[in-house]
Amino acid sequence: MKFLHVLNGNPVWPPPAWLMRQAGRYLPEYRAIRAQAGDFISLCLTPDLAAEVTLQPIRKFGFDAAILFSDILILPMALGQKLHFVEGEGPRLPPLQETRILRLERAEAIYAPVLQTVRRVRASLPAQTALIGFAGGPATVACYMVDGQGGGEFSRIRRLAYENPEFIAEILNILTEATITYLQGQVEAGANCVMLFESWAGIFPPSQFRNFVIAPTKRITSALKQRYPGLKIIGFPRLSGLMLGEYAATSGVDAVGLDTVTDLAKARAICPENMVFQGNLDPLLLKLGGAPMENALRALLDEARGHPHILNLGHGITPDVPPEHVQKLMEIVRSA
């Protein structure tokens, strides 16, 4: 698998490519399965359907990696926090109260269907296509658990991080241990590598970034690599700014996903030598297509040439992206 070859630090040309949220609402095939499932959580927890939507973009575009179709908030559900999705608005959870002690007893039973999806996808994928398992980074998942929803500034967790740091530390500790178990299950089920999505890493100042983002990530990577010495782990500390170098050097990840606002050359300068990077085309360009997308994509490819790089976006595909633009992107990458 050339995807894993790059994760081992080897430049490959043209670079392997996949796209965050490549299985999703921009595809009519996905929308048909989504309607069949009835609601988003049911789709995530029905292995036949979740496996099908994971495989759809591989069949259609020939990406070098498939990423498990699921959601980072399945884990809070497994920890006993109720979850539902409001159409057009996103997830809703009852905000976690400071007096509540989370329990882990139900975890494996809730996410068992996700592990079954991993098994089914790995059995159906072409041998040369990698399967990425994933989880939300503890800090990001905690943001949703404490504030009860996304789409804002996560003001409650930011306030409690100062007013009641022991409470936040307890949540992060529970999430870190649960994430280790969850990702171990995905690896055992057939995931070739895993990714940690710290989508809200950038809301924390440096001292909290170290305690909430880097430290839990290091615990997760250390535990996974102790059990699976060859396992490769991708981290995505979105909007981490100047903390990116410290994250790359100390968190234990093998590759760093770059968001759209991060300059690749500058990231290379502050991160360990020969760090593997993933990213970071602006998702808006995938919507626009044409010369804007093609010019930016070719510039990114030129910048990545000679280095271990995985072609991706700086964030996920949006629902308004025409599938033919994705096809064109893959044609350009393949002919680079």
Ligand code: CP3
Given for the second form:
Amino acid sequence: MKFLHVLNGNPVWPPPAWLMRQAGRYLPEYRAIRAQAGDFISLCLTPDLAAEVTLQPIRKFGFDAAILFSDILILPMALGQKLHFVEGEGPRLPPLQETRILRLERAEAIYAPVLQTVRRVRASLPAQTALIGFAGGPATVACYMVDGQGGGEFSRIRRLAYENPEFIAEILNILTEATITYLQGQVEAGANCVMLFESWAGIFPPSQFRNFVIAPTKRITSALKQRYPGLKIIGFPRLSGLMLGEYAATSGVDAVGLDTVTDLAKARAICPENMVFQGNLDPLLLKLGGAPMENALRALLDEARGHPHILNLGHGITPDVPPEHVQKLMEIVRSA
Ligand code: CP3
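The structure above corresponds to the form predicted on its own; please provide the structure of the form predicted in complex with the named molecule.
Full complex below, order starting with the chain above.
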């Protein structure tokens, strides 16, 4: 698999490509299945339908990797926190007041359908296409659990990190344990590598970044690699700025996803020598298409050439992207 060859540190050209949120509302065939499922959580927990939407972008664009269709908030839901999605807005959870409601022992039964999706997808994917399993990074998942929603500044978790650090540590501890078991389940079910989406890593100051982002990630990567020595792990510590270097050097991930603002050459300068990078075209360019997209993509490819690189966006694809622009992106990558 070209994708795993790069994750093992080998430059492959043209680079393998996939896009964060590649299964989603910009695809009419996704919207049809989504309507059939009713709501988004039901879609995540119905293996037949979740497997189908995972495979749609692979058939359509021939990406080098599929990513399990689910959501990072399925894990807190499985632990016992209520979750729903408001159409067009995002997730809502009752802001967590006490960790007592979180039950590790019953989570596995609730997320079992997600593992079933992994099995189905792996059985249907072309042999050369990798399947990426994933979980949210514990700090990012805790942001939603404590504040109850995104869209703001996660002011409650940031305040409690100073006022009640034991509470935050306890949540992170439970999430770290649950994430290890959850990702082990995904690997057993057929995921070829895993990714940790730490989308809000960048809201914490350095000392908290070390305790909330790097330390839990290190525990997860150590536990997974102890059990599966060859397993490759991608981290996406979004908006982490200069902390990216420390994250890459000490968290145990094999590859880092770069966010839109991060300069690839500068990232290379602050990360360990053999680091694999993934990213980081501006998602807005995929909406705009045309010369701006093509020029930026060619510049990114030039910068990545000769290094182990996985072509991706700097954040998820948005619902307003014309599928033809994705087609064009793949043509350019393939002929690089
Ligand atoms: O990349 C993929 O295609 C795999 C599936 C995936 C989803 N969410 C599907 C989804 C993955 C890996 C995620 C991760 C996720 N979920 C993150 C981390 C990455 C990031 O984007 O920063 C976060 C923060 C979430 C939480 C979440 N889920 C939010 C904030 C929202 C609402 C925003 C939106 O786009 O509507 C979701 C909903 C969600 N997750 C959708 C999809 C396809 C849209 C739901 C729908 O179909 O209505």
